Each structure stands twice: as structure tokens, then as C-alpha cells.
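Given as C-alpha cells, the chain that follows is alone and in the form predicted on its own.
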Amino acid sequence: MTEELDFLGQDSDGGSEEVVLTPAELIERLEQAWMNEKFAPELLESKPEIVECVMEQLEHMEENLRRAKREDLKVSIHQMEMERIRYVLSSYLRCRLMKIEKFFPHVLEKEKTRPEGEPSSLSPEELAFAREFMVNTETYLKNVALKHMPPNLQKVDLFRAVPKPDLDSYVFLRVRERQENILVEPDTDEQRDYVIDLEKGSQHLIRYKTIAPLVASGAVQLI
């Protein structure tokens, strides 16, 4: 896999912008994303670029081992590698619909107050599916619970009901680019705010809201 392709991005403006990358360097970034999708507790900007991409690379991949010779060797590492790959992309797709079924009123709203111009939390589909599932969910109550209760207590605020995401649990992370002045909060009234540099290649153990805007630019690994 040694052609080039396109892949329409995001610029510091928050525009788009026409990224070539190698098949390689397409299955590095959704390792990344779906690594930091996984261990963040919040849902991340959606990527649906790079998945539609590995999807027809997926494609492309599968045209190429029905015209190998089946005795080549090269045909079951190419097999071995595309089951990798359809792994970490179902994973990846799997592990934002868990934190949209867990989140969904909080999830909506985020995307309902977004300002013009920043990146999407949702995809089309999976904003489709959130506002779904909130009908669902609200209609089900009613059925099985509310409409059972006395008058005064048949509505339920779902955005009060469900938990936000949890911004103060730590995460581990691996330091990409290095960052500096970097303000940590304390964690006790006793304790004061202090700064930390970042240095490439350092690993550590924050709380996810100090270092959510450097996960969001890509300067930082979870792990």
C-alpha cells in the first residue's frame, strides 16, 4: 500500500483543507483517534473523514487480494492486517455510540450551542442517532413509568437526570509536542494552581480537563 490519498481535514481557522497522507499514515490517525476516544471521558470531535477513508481503503485492499495468487504469502498478511484494521475502526465507531447512548441529553445540547465554526462532536449519522434515541428514551418512560404518576410528576428533565461526562478523572497521556506554562488546578482548597512543561515523548497521569484542548489538537496521546 504505497499510493496516496486525500483526505479533507481541518485548518487552524477551522476550515478545510485538502491533506494528502500516505495508507500509513491514514491507520496512524485512527489508531490515534480511536485511542483517544477510548480513554477520554468525554466524546471527542467526530472524524468521519478518516473513516470514510479507511473504509474505501478497506475497499481497495480487498479489490487487491481477489487478483493475488492465493499461495502467496503476501495474500494472508494483507488478510491479517485488513481483520486489524476493520477492528480498531469498528471499535473506534463502537466506543462513540456507548458514549452517545451514555451521554445523549448532554451530547445534543453541545451540539445545539455550538458555536459557528468549531468541529461537530456528531457526525450526520451518529446526530441522527442521538436525537433518536432521545425519543426513544423519553417515550419509554412515559409508557412504562410517568404515565402512571400523578400529574406533578410525569416530566422528567432528562439533561438533570442523566450524568455529564466526567471532566476530572485522570487519564494517561503521551506528550507529542512539547508544551509549555501548562496550568494545573489543584486538587484541594489547601493546594495552590501550578504550571508544567510538557516535554516530547514524556508520559503522565492528569486530569483530562487540564489537557482536553491539547487531546483535541492532537499535541497529546491518550494512553
Given for the second form:
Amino acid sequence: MTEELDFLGQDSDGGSEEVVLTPAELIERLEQAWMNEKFAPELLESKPEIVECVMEQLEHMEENLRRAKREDLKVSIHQMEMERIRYVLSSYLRCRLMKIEKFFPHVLEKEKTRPEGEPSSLSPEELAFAREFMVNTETYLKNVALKHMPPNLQKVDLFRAVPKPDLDSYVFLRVRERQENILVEPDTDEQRDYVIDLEKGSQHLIRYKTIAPLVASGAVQLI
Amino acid sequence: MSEAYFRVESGALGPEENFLSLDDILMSHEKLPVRTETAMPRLGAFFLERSAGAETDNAVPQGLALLPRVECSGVIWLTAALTSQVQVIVIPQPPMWLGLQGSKLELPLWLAKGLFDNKRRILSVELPKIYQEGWRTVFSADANVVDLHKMGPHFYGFGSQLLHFDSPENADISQSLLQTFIGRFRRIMDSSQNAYNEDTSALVARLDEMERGLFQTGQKGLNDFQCWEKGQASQITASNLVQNYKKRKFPDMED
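Now that you have shown the form predicted on its own, what about the form predicted together with the partner chain?
And the full complex, kicking off with our chain again.
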């Protein structure tokens, strides 16, 4: 697919990363981030570098297409590819926005209590969006219902009212790097904790909580 | 993903109900038979309203109907006194005798949950019939034939929240809920994935609310897929949130 990018620039490292990514790898990373985000029950880390790189690539491709001759087939194939990449990118961002809207008090709380070294799960724009959303929801609830209630009932604690992301939900995953000694907690009272090894290339159905750190590090891929 | 509006889903099957979920609010409004353990003086009228519906202030039969489930001693002579009057002014002052220990009431789930305490000072909860031994054996025999809608339209949700009341039968109840669902699930999935463009009322009549939600999700998936196959997926259509606004009737009238 991306091997057809023959008239694209050779240097694909658009961001400030030291690692040079070919366009193919960049798109693959975008697709992995997209699938992980779609199937994970909570909001994952934000990947601003991938998003920026992909946007730059898309701009380059558009410019090249405009300059190219009117060879219908090549131009339309490249346009189709650009549409597909654009769709994946916007679907990824839409998924993140949906999760922010769904879990906004918890997302903001996590951002507030985040230790310094950890990467943020919200890009700056998303953070602004989440804060505005919270303010708007509180204003709306106050004006529609709460101000008509008796004075001691005029508060609603959104942190407790809005449901938390369900980290116990089950997800399908494919293992990309071999992992050892994953501790699995029991579902029912009769079972006990047991330890499993994850072989490369195997697929499992497991609780999200158990493998959450592996998703963040890229060792498994949600499918 | 193409939804305009994401509803807050029911948390009833999990550890706690969701505060903002409409399904949970409807579910927790169902009644639960309960026995009071302590006296609740002067609160009788409040609970009376809860257990029997509207109170009126005339006619003898209604005066009797207002005291159906109270089984305290000493109440019989008061009932007789009330019925001998022509015009019964029912309970202007909250009667003390209704707050006696051991009276049976039916409270909604949210109220029972709020009043329930681990040291059981205030209430003790009795399980409704369908979660008891008799019906559990019916479910284990064949879960598919039971009309779960009649048995309380929120069978699974209510049953899951009942586990909060620390009854000794909790393990059996949870097993029974799980096995019932496993038994019925296959038919629901089958029927939802294969009923396209038909009247499905016969299929959903015997399902409870949670199963109906599952059925609708299955139907929606099926319809979306068929839409995509026909190539209608990229057509822009009016959002379901605005379809009923008055001004939109115009395009319908043209056809």
C-alpha cells in the first residue's frame, strides 16, 4: 500500500523524534494506536507525535498530488489512500473524544494527580476540551434542575455520579513480544491466582486490568 | 460510533447502579417485600402510601384496602372500628401501630437499599418468589420457556442488586442468574441476527429488559451491516435526535 509512495519525499521524520520512521511504519503505528484505542475500556496515552507526523504526511501527499500530472489512475489511487488514512486518523481522534466525554470527571482527576514523569493521556487541546465540557455540564445541570431543589440538595458530585471506566471488562489481544509471569486474578471464589506466560503471536481473551501496562508499552495488541 | 447521543448504560449488573442511568432508575423502583426490625413510630402513613398506593378519605372498602399487608397484633380491632363508620376519614394522624416491630411492607429497591444496614437494625429483606428455591429449580430445568418479562421486567438487574442484602442464599442466586442467562443467550443472539425487516414482537415478548437491550443491539448491528452492503452507509441522513422536530415534516410531505 504505502510502497506506492514513490514520489513522496524520502525523509519521513516529520516530528522531533530521533527514530526515523518510514511512512509504512508510521501508518502501521497509527493503525495500532487506533485499534488499541477502540478496544480499550479506558482512555489510553495520547500519541501526539504520531498524530502530527501523519498530518504532515497527508499535507505532503496533497501537495504532490496537486503538482502531479493528470494521470487519472495514479492520482485517484493516491487520493483513495489519503482518504483512508484520513478516516483512520479521524476515527482515532473521535474515539478518544468519545471516551473523554464519557468519563470526563475521572479523566480530569487522573490528569490532576498524575506524577511528573508519566506521559499524559490528554493532549493540550483535549485537556481544554475536557475542562470546558465539565464546566458546561455543571452549568447545565445547575440551570435545568439543581437550582430548583431545596438548598441542601443542590450539589451533585459528578465524580461519583458518572460511572468509572470498567477495567474488568474482557478484551481480545494478540501478543507481539513474549511475556512471562503475568499474574491472573480469579473470576470466582473457587479459583486461585495463577501465573501464565504469553507466547509471541498467540491470541487471548483476558481481563483488561491484567494487561493494561502491556498495552501501554506496546507488548500486546488489542484486536 | 455514528450515534448522536450516548446514553449512560445500566450498571445494575456490576457492583453498583449508575446514578445517571435511566434504566437503573426504572429498575430500582421495583418493590421488594421487607420486614421492619425496629419500631418506626409515626412513620406509618408514609409507608402506607408506599405499600398500597393512593390513600383516599371516603368509602369503607378503600379503608379496608389500605391495611392489606400489615400483620401486627392489635390491629384487627382498629380495622373493625373503621369499617363500622359510614364515612371513613382515613389516617389523619400517623398511626402508631403501623410502626411496630415485625410489620411487613413492600418498599422500592432504592429505599430498601438505603435503609439496609449490616447490623440489621432497621430492615430485614425477604427474597421475592422468583429468586427463591422453587423458581431456581424451574430455571435450572429449562430457562428458555420462562416468561421473564412477566417475572419482573428487570430480572437480572434486580437480582444482581439483591445480592447486596447479604442473604445466605446469595451464592445460589448468583449461580442461578448466570445459568439462566447462559441458557437463554443463544436463542436471543440467533433471533436478533436473523430477523431482518420483520415484526419481532413475538420474539421479544418473553425477554426481560436487559435481554431486550441485547436484542436491539443485535438488530442494530444487522441493520447497519445491511445498510453498508447496499451502499447506503455513506449517505447522509437526518440525525435521530432531530427527526421529530416540526419543521422537518416538510421533506416528508413532498413525497
